[in-house]
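First, one chain by itself in structure tokens, the form predicted alone.
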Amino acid sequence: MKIVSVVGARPQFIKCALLSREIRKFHKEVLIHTGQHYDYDMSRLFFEELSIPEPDYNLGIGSGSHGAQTGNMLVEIERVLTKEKPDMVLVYGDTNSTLAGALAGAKLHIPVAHVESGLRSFDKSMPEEVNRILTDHVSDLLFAPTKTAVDNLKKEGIKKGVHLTGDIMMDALLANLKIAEKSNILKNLEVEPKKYLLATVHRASNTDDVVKLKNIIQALSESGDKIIFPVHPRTEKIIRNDKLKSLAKGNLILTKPIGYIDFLWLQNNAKKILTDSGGIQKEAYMLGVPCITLRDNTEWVETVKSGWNVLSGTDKKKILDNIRNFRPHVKRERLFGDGKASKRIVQIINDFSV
């Protein structure tokens, strides 16, 4: 069977280079790579120390609105499947990729699955709940990584296809943690384990809003702790633009995206994490460290109800009173799978093609 999968985010090659890997064992994949993150730092990095295939076709899209993005995707991933002809179509997550990858396949009839299927943040101001109630909509195979996620599906009808996977984040821990063990950069950034947090803020929602932004940013200057913050590109352009680096005091350690391997590795060994990537909330909890989320929701539900996430929001004080005061004091659960789920997603691609 011939299967194209379309990546263009961080996550996504992420969960991309174990699945590729797995799919090539049985079938001939065409990889598409949108250009939705096409920065060193964000993209071809991840393509280098993942030993991700390089991509059959750079579509090179880059930024922009959101409907001339995913439209101008929309127009591109139809040009290449006409050619190609695939069997089946295979889409990531969440982002304006995951949403053009899988309408074009079902304009053109083309059988499309979704891995990471059924998340919801219940609010629909958020592109991305857009893109996934969308997405999940159009699939016929719709690989969840939750129970929770099987249930939102069923509450929106969709029972068919659905496939309880555990999830592939969980894959991509286990197979790198032991990489990442020899990472230099907590020696490169002269941290100790367990003294310092992790920050990331890469949102529209709170990086294009300069008073959340900057209420973030005091948070963190203002807690007095060591606080590593890579910095996302769009983040960082702002900063730059409405002169908030001035905020930024000598307890914050700004640097530039981190790949995943050595970021794997600060994130393991941070004392808490501070984020709005859904990913990373996810990541957190997997490794058992303490998660403040930047959002006022999250679709990864679970990892609040288990009391391992708190939501703060932009609010300073609630970020602040968090970082002081947050402390799980509950067991974690097994959330996220068993790490096989790269191999059971195939065996359900296997099985449909039959």
Given for the second form:
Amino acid sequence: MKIVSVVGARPQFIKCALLSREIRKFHKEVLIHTGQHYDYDMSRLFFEELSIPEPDYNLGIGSGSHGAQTGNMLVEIERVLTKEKPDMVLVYGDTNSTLAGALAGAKLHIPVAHVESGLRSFDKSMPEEVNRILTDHVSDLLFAPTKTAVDNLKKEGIKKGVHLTGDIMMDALLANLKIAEKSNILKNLEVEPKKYLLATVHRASNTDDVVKLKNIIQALSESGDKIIFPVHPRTEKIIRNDKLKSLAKGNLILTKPIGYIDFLWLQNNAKKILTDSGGIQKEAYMLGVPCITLRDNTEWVETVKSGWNVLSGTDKKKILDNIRNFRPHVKRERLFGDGKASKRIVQIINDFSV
Ligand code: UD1
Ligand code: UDP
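For comparison with the form predicted alone, provide the form predicted in complex with ligand UDP.
Entire complex below, previous chain first.
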């Protein structure tokens, strides 16, 4: 089969690395990078360190409003699909690149496969929730990472083409943790294992509302703990424009975004992780690091139910309280599969093609 895979944002590069390799053992893959993320440390860096094949097309769409960004992607992806005439379009996760890829494929009657299908936060004010729902409803193959995801799809009447595969981020983590042991990142940032916290913030709801972002930065600053905070470019722009840097005091260290291998090692050795990222909530769980989620809801509900993740919202007091007192002591179960999701997904694609 000829498969066009569409990626565009940081987490999608990480997700596609192993799956792309597996796909190419059996099929011809054409890789489209929409250009949604374009800074070196949000894009190229991941292609280099994870040996992701060079994209066949880089659409160079860049940043913009949701409509402009998604619409421009749709036009360009359709152009590529019309030229390449693939047998399948493969999309990952819940970004605007995901939706554009799925929609372009579906309108041209090309089967759409969705990796990380069935996630729901039940909060339609999140652009990601809209992207997830729409993508799932036009997909022919739906690769669900968890049982919850399968159930969510069932409740929306989607049963055909749904496969419980496990989570491909587990595959990525297991494949790279040994490599990460050689990382110098702790030394470079002058932190010691389990003596620092790790924080990330990039969710629109937390960055577009400057009061929320201020609360988070103040809570991190006042905790007294040493905190490493690799800043997403979206957040960096707001910190710069609204002059919030002066709020970052104490032991709070702001850095540029960090590569996956170093970031994995930073996560593995952190005392706790504070984040509004979807992927990082999961990785914290997989690594057994307590996670404080800077949101009021999550699509990764299992991590909260398990007792290893707590929803803290953006309330300063609540964040500080969790930094000081959140200590999960329940045993972790294997929630995200066995690290073989990529192999399972390709097997299902192989069966689909016969
Ligand atoms: C996007 C996804 C989000 C995902 C995140 C992963 C959507 C709607 N959101 O959010 O689901 O969790 O990626 O990181 O698709 N920018 C740069 N350089 C870059 C990329 C972005 O400066 O390389 C800045 C631009 O000012 C841009 C802003 O960040 O406007 C937001 O980027 P965008 O890709 O629209 O959304 P993210 O917040 O990155
Ligand atoms: N990540 C990274 N460097 C960073 C921050 C995150 O490599 O500085 C990785 C992280 O390990 C995870 C993924 O990026 O695998 C999560 O991406 P992000 O938080 O941007 O998006 P989300 O998962 O929320 O969509």
